[in-house]
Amino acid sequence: MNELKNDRFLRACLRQEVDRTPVWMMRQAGRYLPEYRTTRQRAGGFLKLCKTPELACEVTLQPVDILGVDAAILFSDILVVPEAMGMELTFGAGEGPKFPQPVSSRADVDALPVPDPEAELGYVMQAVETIQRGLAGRVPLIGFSGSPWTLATYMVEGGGSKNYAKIKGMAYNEPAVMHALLEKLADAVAAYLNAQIAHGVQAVQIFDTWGGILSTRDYKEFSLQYMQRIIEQLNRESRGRRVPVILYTKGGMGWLEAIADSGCDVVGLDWTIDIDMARQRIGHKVALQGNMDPAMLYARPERIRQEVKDILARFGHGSGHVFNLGHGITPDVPVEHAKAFITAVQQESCRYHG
């Protein structure tokens, strides 16, 4: 693997000194980029794009080339894991993901295998290696997975949900079944992330998109403990460097202390908390990632820069901040606004370092 020319992201994740705050965006390879839309059309669909290593590489590199972000993130989808466990996954035109035969019983859970990531998810590993060749050491590559709770939500609901009646019904009425599913998913995710690390990703993020729908007690029981189970199994060193682990729970800002104690290196923040408050609460333990409201990218570039300056000032001097959005960039954001955001962080953050 090529020597890294820009390791700011990795250094910030480990709270080491950097010359400026590194920045990347969740969903930075996505529909707001015309180049991405062109590649997806060539692929013939979203899942085909995920499963074609050369094209997955192409869209992973686009934001590095176009925006100049400080990290690339593997282009894939969190739901490739349940698909690799034998569940049929579909993405209809204009629709979200669907599992036509959702998990609804202990028998369904018992029938799910823990997949071999080198076999059932080999196309992801090929993509990682292809991307690293394309990056040629320009920036680090982030691997990722969904959290067990978030994956289970889609698997039990059969897709997206408004009230999460099925998944919560299972958790409350049949907790043993719920825990059996989450345990199996945690082990599958750990194996999957370790395979990504073995093939060359230099950091990993666990996306707990739906952890925030739970109560405090249930979050710790059904979500956080299974992310900890993953973290405990991860290979934290690769090719002579520490592999940082980022844990992001959307809607979980009330539980920052518990998240920081999970064993992760970085806590991802959504936009519902001021970063100075988060730094006071947990910044002595972990690095922080975030946390501009994604909707700010609809604002004029000068307003975006003002928001960037405010967040940087709130975090203050010192290391341990990876600038990001509080959730993924939305498809209709103008590319020029995304560029203005990245440039503002790069230009305005130097004063807080060195």
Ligand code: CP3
The other form holds:
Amino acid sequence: MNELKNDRFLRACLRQEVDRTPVWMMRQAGRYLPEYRTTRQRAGGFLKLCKTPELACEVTLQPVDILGVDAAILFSDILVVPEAMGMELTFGAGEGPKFPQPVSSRADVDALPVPDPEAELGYVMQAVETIQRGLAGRVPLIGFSGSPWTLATYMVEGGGSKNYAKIKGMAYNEPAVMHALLEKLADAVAAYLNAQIAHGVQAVQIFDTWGGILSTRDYKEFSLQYMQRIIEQLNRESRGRRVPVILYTKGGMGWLEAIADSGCDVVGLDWTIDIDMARQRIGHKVALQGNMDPAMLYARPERIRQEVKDILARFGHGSGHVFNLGHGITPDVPVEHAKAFITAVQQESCRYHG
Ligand code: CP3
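Having seen the form predicted on its own, please provide the structure of the form predicted in complex with coproporphyrinogen III.
So here's everything in the complex, that chain up top.
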């Protein structure tokens, strides 16, 4: 693998000195970019795009080339893991993901295999290698997975959900079945992330998008516990460098101390907390990633810059901050606004370093 020319993202994750604050965006390869929509069309659909390494590489590199972000994120989806466990997965045009045959019983859980990532998710590993050749050391590559709880939510609900009736029904009525599913998913995710690391990703992020729907006690029991179990199994060093682990729980800002104690290197923040508060609470233990409201990208570029300056000032001097949005960029954001965001972080953050 090529030597890294820009490692400020990896350095900030480990709270090592940097010249300026690194920045990338969750969902940075996506529909807000016309180039993405063109490549997806050529692939013939979203899942085909995920499964064609050359095209997955193309869309991974687009935000690096177009916006100048400091990290690339593997183009894939969290739901390829349940698919690799044998569940049929569809992404209808304009709809969210669907599992037509959701998991609902002990027998369903027992029938799910823990997939061999090299065999069942080999196309992801090929994508990682193709992307690393394409990046040629320009910026680090982030791998990712969904958290067991978030994956289970889709697998049990059969898709997105409003009230989480089925998954919470399982957690409260059949806790043993719920735990059996989460245990299996934790082992599947750990093997999957270790395979991504072996093939060349330089950091990993666990997306716990639905951890925030739980009560405090249930979050620890059904979500955090299993992310911890994954982190314990991960290879934290590869090619002579530490592989940082980022843990992002949307809606989890009440639990920052517990998240910071999970063994992760970086805590991902949503936009509902002021970053100075988060730094006070846990910034001496871990780095922080975030946390501009993604909807701020609908505002004018001058307003975006003002918000970036405010967040930088709140974090203050020193390393340990990876600038990002508090959740993914939405499809109808003007590209010029995304560019204005990235440029503002790059220009305004130097004064807080060195
Ligand atoms: O960040 C990146 O650029 C990497 C790619 C990435 C995608 N999904 C591509 C994608 C990542 C990291 C994900 C993670 C993901 N997928 C999460 C966790 C993060 C989050 O947003 O909370 C979740 C919950 C999913 C499941 C998922 N995939 C949903 C609910 C949807 C439909 C909603 C939507 O935005 O359309 C997807 C589809 C999806 N995943 C798209 C992309 C670019 C849009 C598909 C398209 O091109 O039509």
